[in-house]
Every structure is written in C-alpha cells, then in structure tokens.
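Listed next as structure tokens is one chain, alone, in the form predicted alone.
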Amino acid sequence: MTHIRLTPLAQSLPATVPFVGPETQERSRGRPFAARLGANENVFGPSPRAIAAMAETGHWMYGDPESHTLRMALAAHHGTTPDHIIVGEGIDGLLGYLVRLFVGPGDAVVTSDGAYPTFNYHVAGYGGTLHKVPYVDDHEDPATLFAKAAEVDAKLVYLANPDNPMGSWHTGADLAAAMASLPEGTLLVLDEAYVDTAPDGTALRLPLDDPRIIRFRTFSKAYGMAGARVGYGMGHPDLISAFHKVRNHFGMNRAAQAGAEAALADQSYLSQVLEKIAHSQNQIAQIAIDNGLSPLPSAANFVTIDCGADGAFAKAVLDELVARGIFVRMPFVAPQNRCIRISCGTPSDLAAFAAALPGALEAAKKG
C-alpha cells in the first residue's frame, strides 16, 4: 500500500469531529428520533419566500464568487458598504478561514473552556495552543478571557454573545466597555450566532470597521435556515479583503444566496419565527419546573436545563431521554455539565420531551 504522506501535524491530530450528528446516532440506534431537540436549528424553518427563491434558482450555474447582491442586502440591513462584509460557508466556515488567516503552529488563542469546540477544531488544524479560560456564573467573561490574552500574547480570543452552551449573554455596551482591557494586536473573534433571539441591546454597537474586532452571524438560527450553510462576517475592510486570499471562492451554492437574500427581506417572517421561539423557550422552561429541575434564563433560540446535580447525573438523564427517542445534548466541561441542552420545537416535538422527561429522571436516579 502506498504510504499516505500526512504532514506531521495532520498525523498528531485526533480522528475526531467536534458534534457527533443526530443522523449518526439514529443509525445507530436503528430509527429515527421522535424529538430532533439537540443542534439548535430553526423547527419553524424559513421564510416562504426564501423557500420560492431557493425552488426557483438555476442549480446549473455555480453561485456567484462574490455573493455580490447579498453582500449589497446585508451591507443595506446593517447600514454599512459591502466591503465591510464576507460570506461565507456558515460560521464554521468562516472561523476556519479566520484561523487559517491568524493561526499557524505555536500562535496563542484564548477561548472559555466549554464555548463553543468547532473553534478549537480549527486552530488545532493549524496547530495552534489553545489558552482556556473557566466561566464566570455560566457565563463568558470576557475580563478573564482578555487578561488571558494578555497574559499569553494571543493572535485571537473568542467569545460567544449570546452564549452556546448556557444561554447566556452580556449587554452590547458592558462588551463595549470591557473592549478597553482587550490587548493591543489581539483580535476578538465575536460570535454572535444567536443574536437575533436575543433581548434589545444585546448586540455590539461599536463600529464595524472597528479593527479589534470580526463579528460572525448566521442564517442557521432564527432564519431557519441551517441546512443551507450561509454565515457572514462584518469587519474592517482590510481584515474582510484578507478573506479573499484564502476562502472557498464557489462555496457559496446559488440556491443558498438566493434564499438568504430572501429571507433577510422578509423581517414580518422573522418577527413571528422569534414569537414562537420566546413561546417554545416557556414551554421548556415550564417543563423543566414541573419536573423538578431549573431552566436558565436563555437569550438564544435553547433552554439550558440544570439538572441539580453533577455532570454524571446530566449525561445519565441525557442518555435516557436519547433512549426515549428525544435527541437534546448538554455542556461538555464542568460545572456547566451539570445541564443539559433543549433546542426550541414544535409543540408536538415538546409534547414528546414533556412525556420522556420524568422517566428520564427516574431511571437516572435509578441508575
């Protein structure tokens, strides 16, 4: 057999991927899950008009390189010039393409312990050291997450606001004012995937050509719209033109720009997806209080659940409600792992979490 000529660092890295996918465990386990409450799409799907224009697209042809007309939609939405923006392949892909850019063997990154893996993934691609920092009262702090990098001399420090696992968030402005401690060279890497579900205020004011910052939304989330991979970042334009040296140029699918651009025009949809968002969060949350354990205050489109115990107790309650048929995941790091993790759904898709859950918990007790 001829010799597979990996380099050294591809060769030292894990055969791993940081989400093990529902469609996995479901061959696995042989059927389908009753509840798909784990990865924090979108149930209520996306715009109807986003639907049409991605029906409606001519999938001969590949997407524009530069996805021009949403970049000029998304610039009009946020009251900015396109060169201030970049699309891209979900945040996922964009954070790899930001690692790329920054990160190369040895360079120093800072992220919380327990945030978001998928970042972690990429810097140990291009071996990167990862600095991890503990939550502060389940949430991100960024005072803890700027004097690490200070202390390590880091090219970027990520911060999730709204949080993924927790729920958790910090007002746009207190981010603003703790941007004063952030270190001269070290760039923040501001997920804000979950924005959109998140209470006024909640977002960035400061400029979007400020330098010290990218910030990374998403289409996934409240605009339903996950299994088409479209994220974009907003910057200053010689961060944004830095993208061009390094991104997939058509991995932007046609149908995918078109059903963004759709939907980032169609606001009235997105105003009753995130009603019915705040009204499935009370449901989980009034789920979880009748059953005894405590939901945490959430601005995404997820309730965390405290199971009121340790992180063994959580994974036990976890893998019974998956032997249920109820696919939800939880934090993976103390003590935030005493959770876990319930998507918003349908009401049927609750109606079935609402059943599960109590034998979940007996048999956890049990166990």
Given for the second form:
Number of protein chains: 2
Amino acid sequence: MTHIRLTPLAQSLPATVPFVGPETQERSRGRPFAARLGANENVFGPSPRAIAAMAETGHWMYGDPESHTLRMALAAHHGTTPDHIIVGEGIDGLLGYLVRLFVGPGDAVVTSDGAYPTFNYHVAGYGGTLHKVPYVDDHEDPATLFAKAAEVDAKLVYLANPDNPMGSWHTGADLAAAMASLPEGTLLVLDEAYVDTAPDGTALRLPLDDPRIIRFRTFSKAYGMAGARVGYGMGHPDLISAFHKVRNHFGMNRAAQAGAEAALADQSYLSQVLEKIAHSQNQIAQIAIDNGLSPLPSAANFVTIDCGADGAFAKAVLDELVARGIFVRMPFVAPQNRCIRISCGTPSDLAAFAAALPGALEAAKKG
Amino acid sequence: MTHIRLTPLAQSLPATVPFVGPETQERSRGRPFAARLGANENVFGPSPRAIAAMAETGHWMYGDPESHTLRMALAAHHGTTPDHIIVGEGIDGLLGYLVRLFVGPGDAVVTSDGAYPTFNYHVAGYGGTLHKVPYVDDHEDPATLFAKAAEVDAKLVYLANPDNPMGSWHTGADLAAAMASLPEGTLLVLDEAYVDTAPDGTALRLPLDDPRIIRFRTFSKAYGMAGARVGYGMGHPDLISAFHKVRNHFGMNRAAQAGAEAALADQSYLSQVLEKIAHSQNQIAQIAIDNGLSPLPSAANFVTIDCGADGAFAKAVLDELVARGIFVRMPFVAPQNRCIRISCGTPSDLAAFAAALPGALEAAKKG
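Next up, the form predicted together with a further copy of the same chain, please; the one we just looked at was the form predicted alone.
Time for the whole complex; same chain goes first.
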C-alpha cells in the first residue's frame, strides 16, 4: 500500500460513523421496520408544492452554485439579505465546512456531553480538541458552555436550541441574555434545526448579523425534506463569505433547491404539519404515561421518554423495541441515557409503537 | 470580528470559485441563455425510469448513509464488490474528500496545466503544493505527469481520461502500460467522468483494486443527472474505507441515489443517449468546419473547436457567443485556450449555435 499515504491526521482517525442508519439495521435484521421513529425525520413529508417542484426540475442541469433564488427567498423570509445566508448539503455539511474554516490541530472546541455527535465527528476530523460539559437538568447550558469556552480559549462553542436528543429548550431572550458571557474569540454555533417546531420566542433574539454567532436551520425537520439535504446558515457576511473558500460549489442537488424554495413558500402547509407534529407529541406522551413512563417536555419533532431507571435499562427497552420492528434511538450519555427518544409519527406508526412498548418494557425488566 | 478566528490556512485562501455558473451569467445578462452548451451537461437527460424513481422517493427520509443498494448495483455492473466503491456528492465532492485524506500543508500534488480546476481548488484548500505540467499535443500526458510526480514526491497525480476541456483521450491499454512509470508513493487520481461516451477500450485496463489508483465515475454526464450529484470512486478497499473517516455520511440525496440506481439499470436508454451524443458531436464538428474552424476529435460529450488563432481571439469568439445567448466555455491555458468548448446539445440548441457563430466570428475578427 505504498501508494496510499494518508495525512497523519487522516491516519489517526477512527473509521466510526456518527449514526448507524435504519437501512443498515434493517439489512442486519433481515426485514424492514414497522415504524421509522428513530431519526427525527418528519413522516408527514414535504408540501405537495415542494414535491411537484422537485419532480419538475430538469435533473440534467447542475444546480445553481449560488443557490441564488433560494437565498433570496430565505432572506425575504428572515428579513435579511442573501449575503447573510449560506446554503449547503444539510446542516451536517455546513458544520463540516464551518469546522474546517475554524479548527486546526489542537484548536479548542466546546460542546455538551451527549449533544450532536456529527459536530464532534467534524471537530475530530480536523484535529480539534473537544471539551465537553455536562447537561444541566437535561438542558444544554449556555453558562456552563461559555465558561468552559473561556477557560480553554475555544474557537467554537456548539449549542442546539431546541436540544437534540432531550427536546429541551431555552427562550430566545434567555439565550440572548446569556450571550453576555460568551468570551471574545469564541463563535457560538447555534443549531436551530428544531426551532420551527418550538414555541414562539425560541429563536435567538439577536440580529442575524451579530458576528459572535452563526445559526443553522434546515429543511429536514419541520419542512419534511430530510432526503433532499438542504440546510442553511445565517450570520455576518464576513463569516458567511468564508464558506465560499472551501465549500463544494456545485454540491447542491438542483431539485432539492427548487423543493426547498417551494416548501418555504407554502407556510400554510407548514402550519398543518406543525399541528400534526403537536398532536403526535401528545400521543407519544400519552403512550409513555400509559406505560408508567415519564415523557419529557419537548420543543422538537420528537419526545424523549424517561424510562425511570439507568442507561442499561433504557438500552434494553430500545433493543426490545427494535426487535419488535420499531426504529428508535436514545441519548448516548448518562444521566440522559435513562431515556429513549421517539420521533413523531403517523397514527399508525404510533399505534405500532404503543403495541410494542408493553412487551418491550416487560422483556427489558426480565432481562 | 474578534469572534471569527479562521485557521491560518482558511485565512489565506482566496474567495474564488472554480466556475461561474450559467445562472450567475444569466442574472448579470438580465436574460436567459438560448442554448446551455457550456457545462458539459447532458441535454438529453436521464432515463425516464430514473426520473420516475426520483419522483417516487419518500423525500422525508434521510438517504441510506451507506448507499448500499446503489453500491451493490455498481459492484455488479463493474464486476467487483461494494467494498471497492464509494458513492459521494458528485466527483467534485469525492475529490474534496480524497484531497483531504492525502494532502496537508506543503504536500506535493501534480496535474496538467489547464486540467480540471476544481481538483486544484481542493488541493489549494488543504494547503497542498500544486505542480503543473503542460499538455502534450492537446493530451494530458502520463509520462510527463508521472515524471513530475517522481521529481516532487507527489502524493497524488491527477489525470482525466478522456480529458476535459480538450476531449482527447488515451486507450486504457496505453494508460496501463504508462503505469509502469508511476512512482512509489504516488496515487493516480483517474477521472473517468467522460469514459461512458468514449470509444470502447478507453477505460483503464487494470484491476479495480490496484492500490496505485482511484478512478472516478459519475451520473452527471452520459447518464444525464448532473443536478442530482451522484459520483463514485473505485479502488482498493483499504483506500475506499478511508473515505468513511471524513465524509458527510448523510450527505447523499435520497432521490438521487434511487435515480442513479434506476439509471444504471436502464442501459438501453443509455445506448440511445450515446447515439444522440455522437450525432451531436458530428453536428458541432460540421458547424465548426462550415465556419472555417477546426473541430478536435472528442471522446467526451462536447467538442472543442480550434478557433485558429490565439487565446485572445478565442475569448473574443466566446464572449460574442455569450452575448448572443449561447452559453459555452473554453480552456484556460495556452495553447489550449486557442479553442472554445461546445457541449453536445439538442438539434435546436445546435441550430442556435450555428446561427450565432458566424456573427460571433465576424465580431471577434473586427474586435
């Protein structure tokens, strides 16, 4: 293998994946899941207008590398300019570019222990040093995060609001107030993937061009287009323009861009979906209660359920659910790993979950 | 901007783009192009089965991060195993991952002066030192490339076969023979994006798992799915598995994966498209001859036309074509920049080109 000379950094990286996909699990199970409730997808799907826009796209043409019309529409939606917006291949892709721009070997980055693993994957991938702070009362905690950032001179500090996997959230006003303690030299990476399903006032209440922050949004959650891979970042134009130095300029799927634009324009469909998600949240919570478990309050398109014991027990419940054809996931880290996380589903998805849960709990208790 | 602390490398990078998209040009022109013949897209589009597969996809689900069924189908198509195949967001995306895996600051990389600029963009983006060798008789020249690679101890050497922008090619047997002079420690990055339109025997005649080579293919050209962003690499499993350390695991558009699989399965449609492309090549060549210009032989889905003078003249011809609503591009570097490059088009596209060319030439001669 003398021709395969990876960089020392690439050589050192593990061949791990942040998440094992449900298709991989189905292949090892030998049969499909009855309900797909593990990836916080939106089973209600995108606006019919978005589906039509994607179908009508001329697939033979490369997408516009500037995502111009989508950025124009997003700028109008958010009351800003296209220069404040970068569109990319999902938030995952944009987080990769951001980390690449900021983090070299040994650079410090701060996140919460148990927060989004794909961010951590990118930090490791560029040789950064990741510092983790604990959740506070099942919340990612700005004060703890920013104090650690000051201590280690972090270039980036990651915060998801609402949080995944716990579904907890801060108000945008509280978060804005907490920003007073963000240290000089640290950029807040604010992941607002789930903000569309959150109570009004959850989005950060600060100007979009505040140079201390980049905030990310997505069409994968409330807009129901996870398969399309469309995310965007909003921030100061000096920061946004840096993405153009490293991004895959022709990386955006043309149909996906058209679909996102159509989805954004159909806010009445979004409202309907948000109602379905809220209804589904209530159903999941009720199923949990019916089984003697404790649903946590959620601002996201999932409900995290406290199984009432330790991580081993919750893992056993999860495994028993998976064995019964219900794809779900759970937090990675104690004490949050006392929970399982159920994405909102259709009534029939949730009926399958409700049917499987008692047996799964019984088996987990015996195990 | 004290919160925006880019890495020294990111700071040093220019905010250039490898290509300006036709949409950008249309916006600055204030009107659309009459014919889109500049990006080597395939105007004949994908198989109807691929279009249907994309339309039928559940967009709400993330794509399979392993692209398992597509990799299985590609493995069967190429007579290899899925472990020899990496699927990614176009060859552009995969080139980015490859360069990231191999190239750190100061590492040497070799390419031809005037070859694919997006590869160069990635090398610069990771701090590599790019060494360029001239074309030989309008061909990327393996002997020259490999000699330079030996001289500078290159980690990567890039070669497109067929070549873009000249349309020239080597036989797979000649290339295999030339491999004897590939130095130890250098990986050949063989871009076979245009091999599907090339004469039989153009694909490299060496085992797919030869550890000295990675070869790239795409659904953007002959398969007519540039907007979908599906490329793949083939190589030794030890090399292929390295991609999993750095790639955006959930980066693939789900519909695009389904579309690529359907397109691959419809080889009879591909054959029909290849006939249309061949016919279009002949038409472009004839239009060139009718205008006193010299079409170069082409193995790709475009024809490069020698305008018979220097780069300034060819640029004037190109500008005049663009002004007349014909989107075309041209080589960047002398002496190849004596040419303009015309992608295959529909009969009406080429009629528009034929109508515009005499006036464009006349204006360029006057200019």
